[in-house]
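Consider the single chain below, provided in structure tokens and representing the form predicted alone.
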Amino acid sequence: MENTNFIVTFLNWLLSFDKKALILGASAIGAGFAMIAGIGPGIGQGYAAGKGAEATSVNPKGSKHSTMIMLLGAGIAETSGILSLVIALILLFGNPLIKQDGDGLIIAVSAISAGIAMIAGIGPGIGQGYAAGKGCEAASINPDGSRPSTLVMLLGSAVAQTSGIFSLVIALILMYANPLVTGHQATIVVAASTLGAGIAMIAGIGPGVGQGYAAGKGTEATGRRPKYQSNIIKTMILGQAVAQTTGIYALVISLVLMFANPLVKLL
């Protein structure tokens, strides 16, 4: 019973704020947490970074070329970090959400939803950086098979990015086009499927940190065989849809949650 007074005095006073005031708030915490993502394009390119100077100590000659293998994943790793910089400037400078009609409180929770689920950006961010680091370390050790090794971490690393993209998706329908904003009356039920939608997409780190490192053993394992490439990069595209499977259970329950929603019945 404490509980519950708890709860209902801490909405009360949330609702004691101006909308807009409430929404701005909450837009500040969104983009906070939308930055959170940058913890995994830092480590992903702190690891490529410590592989790139191990290549060159190992191949002096090929020193050139590992770098731009280096610089090139790391420039990939970077995009988790990039999308979620896109969706905190847009909750700080281009905010659709202040001029939203509905429930304030269900839009303040979709603005702190929309940077939430910008946390998966962390999954792909080490996964990417982790398959530049064995691009750089494929091409130290096998410089004659450094271009099919290098085109393995590219696709490797494109199919890693597959939850960042997801959880961009989400934001973006949280910023611009969540229908749980109106047509109900049960608030509570509404703004916790609102924050919902956003922390069931944190699942995506996983796929992302899998999809990176089968990214980074298909281009060490083409560096070494390159003419098994073809056969190489089946089984590791094989794998990382595999993989993506718990993300694509989140992107259905953060969808049902705004979609289609079942709780919202039973009130």
The other form holds:
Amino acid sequence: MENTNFIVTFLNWLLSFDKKALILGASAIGAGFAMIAGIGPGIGQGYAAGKGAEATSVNPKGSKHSTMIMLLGAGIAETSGILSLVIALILLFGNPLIKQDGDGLIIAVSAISAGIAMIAGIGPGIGQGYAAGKGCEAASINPDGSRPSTLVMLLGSAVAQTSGIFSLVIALILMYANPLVTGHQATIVVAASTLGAGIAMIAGIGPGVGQGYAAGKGTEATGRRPKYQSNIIKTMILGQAVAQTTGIYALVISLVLMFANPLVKLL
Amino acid sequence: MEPITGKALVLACSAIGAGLAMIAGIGPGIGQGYAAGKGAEGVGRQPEAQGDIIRTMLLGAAVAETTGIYGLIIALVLLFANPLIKLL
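Next up, can you give the form predicted in complex with the partner chain of this protein, since the form predicted alone came first?
Now the full complex is given, and it begins with the chain already shown.
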């Protein structure tokens, strides 16, 4: 009898393929999703480049110095783009999923989900780029205070990277040790949970952008008043910690979906 | 319509993946545009420093281009040197 349920028809159509083909196809889509993270560093580094150009016009003599700070900050803003590239390259050239035993559909969804998780890299990219821009602005306005302000920029940018790293961890778990892959009845629930685990991590965009903004403002303030560096750092870190909460919520939900899924037990 | 083979599925998904990868271009576009704007502003303020300003702007914009190039590379790999199809 022909099944009229669209999803069942679709899943049956997918499962009519060889397991390998399904996983490889999903890996191609996952690699594409991962690269979307490049939006972040692109915006952030462009902001830094703009601030670098501005700094050159404000203080042409100090332009070498502010350009160095711009490049340093932009290099850090590149991290999440590179992490995504690594995930895409693993999916394309060293795919660990293809060797896994278990349900083909769930393994295939793991590949897509790992790519989607990396989209969070947009956040740190934008935020760290903003901090880099503020770093060269600070150096052009007050060259004497550029050392302490650069330190604040680096510290704040490191904090802004956390949500990008959370996503990387989830993507790596999905690729190398997805606990959902083996031995379940309810394929659709488990496959959807795997997808949900990746989608949840997109929340990391927010903390990344926000913490980067804080890092930038901290850098600006230190550049203006280097004496108060420690007070500024304290305030910045405290605020960044609060901004991290939603990123941690996402991480928790993602881990619950994978390791302690309550939905599967309800079936 | 002829039946869809596993190879065709991987190739079709590769086409989707290549398209998705290019979405990254949003970022460098916005960022470099901002840099161009600030560059123009800087030259307006300090016309004699035009050369230095353009140099800094282009250097920064080149850095901002990188993630767009990463996306392009992944798309080109998927299109012209697809490693997945060899695993089938």
